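Only one chain is shown below, in structure tokens, and it's the form predicted alone.
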Amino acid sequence: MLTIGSLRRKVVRLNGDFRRHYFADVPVDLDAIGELRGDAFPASGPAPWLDRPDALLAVDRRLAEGTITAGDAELCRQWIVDGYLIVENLIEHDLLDRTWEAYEQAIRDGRVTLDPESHGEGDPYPGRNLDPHVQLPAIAALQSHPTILRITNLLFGRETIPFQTIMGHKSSAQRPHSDAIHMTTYPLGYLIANWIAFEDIHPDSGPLEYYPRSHRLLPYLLSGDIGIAPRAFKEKGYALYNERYEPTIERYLNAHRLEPQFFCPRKGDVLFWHANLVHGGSLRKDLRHSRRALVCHYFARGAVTYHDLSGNPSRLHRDGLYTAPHPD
């Protein structure tokens, strides 16, 4: 990830050339910004097409159109009013297998490193890894399957640029949160998630939770929202988050009165969900069970892409420039 200094000195080149590498409606002087976070940008569109406030009948129209099917438009039906898909039995298990085991081969060669991460006395499981699709093309080939990149350009309404990956043998335990706060798009809600099922999974293994419609019923809660400064979490680090964005999800949750529904899949099965949407991993009940997964997070091509929490550029930005990762 490139620093802020590093950016301010490269990114001089986009400066007076903002459209030939982001669609935001209202051009931006990155350099002039210094600390990518929501509150250092203007109010912009476009907004993703299935969250304006004509979606329904855009939905409509394309498929009267014939440029959408009617299995595309129930997809997008679910989409806006719920802010999540589930979709049964979409990776084939075959390569689902070859690409477990392609990662478990990285852990015994040592290419792999998983931290402890223990969740309680007697916790078989290790922890863990970020984006291991940086170094085994089948986690990688996996993230870009075919049929789930199909799936986010119709729901960006754009192309679709893989970003970030997750995998573990166990539940997160992480506490309900909207991804949009770790990574931040401008415009808003040009961020896609998915979680894929390696196995069947045990509704005692801590399964992944989520809130049906909060990605509407809550605002987008950036750093400037919930009053942390600009280099705070620099200086601080996650205790801020925990101390100060854990607690207002909380309060909005409440006052809503949503509850959480719990993602016990079948292998292969697969959820999507919206940049806004909140979810976590639940409590294991039983630690003998493994949840065994992918994680995947995916931007829309043209965005701009940043860590509001920290204020850094994502890695998409290579030299002052917005570029697709490598295909390698």
Ligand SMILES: O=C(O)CCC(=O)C(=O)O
Second form
Amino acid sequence: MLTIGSLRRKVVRLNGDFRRHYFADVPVDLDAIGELRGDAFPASGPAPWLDRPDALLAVDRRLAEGTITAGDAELCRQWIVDGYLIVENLIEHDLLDRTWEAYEQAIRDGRVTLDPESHGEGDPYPGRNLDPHVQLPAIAALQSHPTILRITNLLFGRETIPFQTIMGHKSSAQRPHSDAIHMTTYPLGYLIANWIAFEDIHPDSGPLEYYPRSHRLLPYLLSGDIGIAPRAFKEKGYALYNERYEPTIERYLNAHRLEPQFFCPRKGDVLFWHANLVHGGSLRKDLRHSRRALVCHYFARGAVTYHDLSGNPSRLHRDGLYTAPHPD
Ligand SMILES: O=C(O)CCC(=O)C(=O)O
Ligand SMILES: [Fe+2]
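Form predicted alone done, so how does the form predicted together with the ligand look?
Next comes the full complex, this chain leading.
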């Protein structure tokens, strides 16, 4: 029989299970939620430390305590205000060359297969590859480069879990979006992406475009906000996303009069962006220019991580990352 006492014990047990693996302030029963979508979760903190209203003061406090350096404080301030960071010359050139060669070798011997994905007549470059780090240790190592993880740990204020990679010879030609709808966390905000340049990037190659400050000016727009039901996504897929999500983002960008910046880095430079910073792959003005890059996505350990459009948990849950308790 379900008594108040047994119900309370069940809730205490569920909360205890949740707490062992996740850090959200409001515990949830993930099995009962079923489809993981933004509107199925309660509003919950904690917000990432650099997204809180007192973030600039928190940075000053940590600097005064001596727990961060003046250089790190400057990175944090830029992250708070602009939602991105560019770190020049972060990755050693010989490491980039060896990693790219490992990728090309895997293409030659058929371990990595690329779709042709032509962007127009005479496009010499193949499509991009999702998650090459899963089979190529060289790419996994670059994704987990110690300086990158030091920066993401600082920005999260938590331990970083490397998640996804996308490697490519050319622009994604993706319209402006926030990655938060593709890789969502509970609580919101525990995703960071970066873009690693394998060569000097030509302005006509379709550089990464990004909208400074959009991470704070736009809300986290998730499927429920734009009327995409989980079943509809499963039936119609990304056509619905193109139809509803992308025009909504564009409306917001126009309403706030946000203008894009274009990332034309030197080889080895890295751009980091916030979970909700709007970005995309700009138009390739000259198809002959390559734009060789690795994009990496990272979560913070202890966030619930899912694909909001389909309602599926991320691969990390299936891989058993959350079978081990998180350290807090
Ligand atoms: O590299 C690009 O063109 C954009 C990539 C992107 O939006 C992403 O991987 O999140
Ligand atoms: Fe993206």
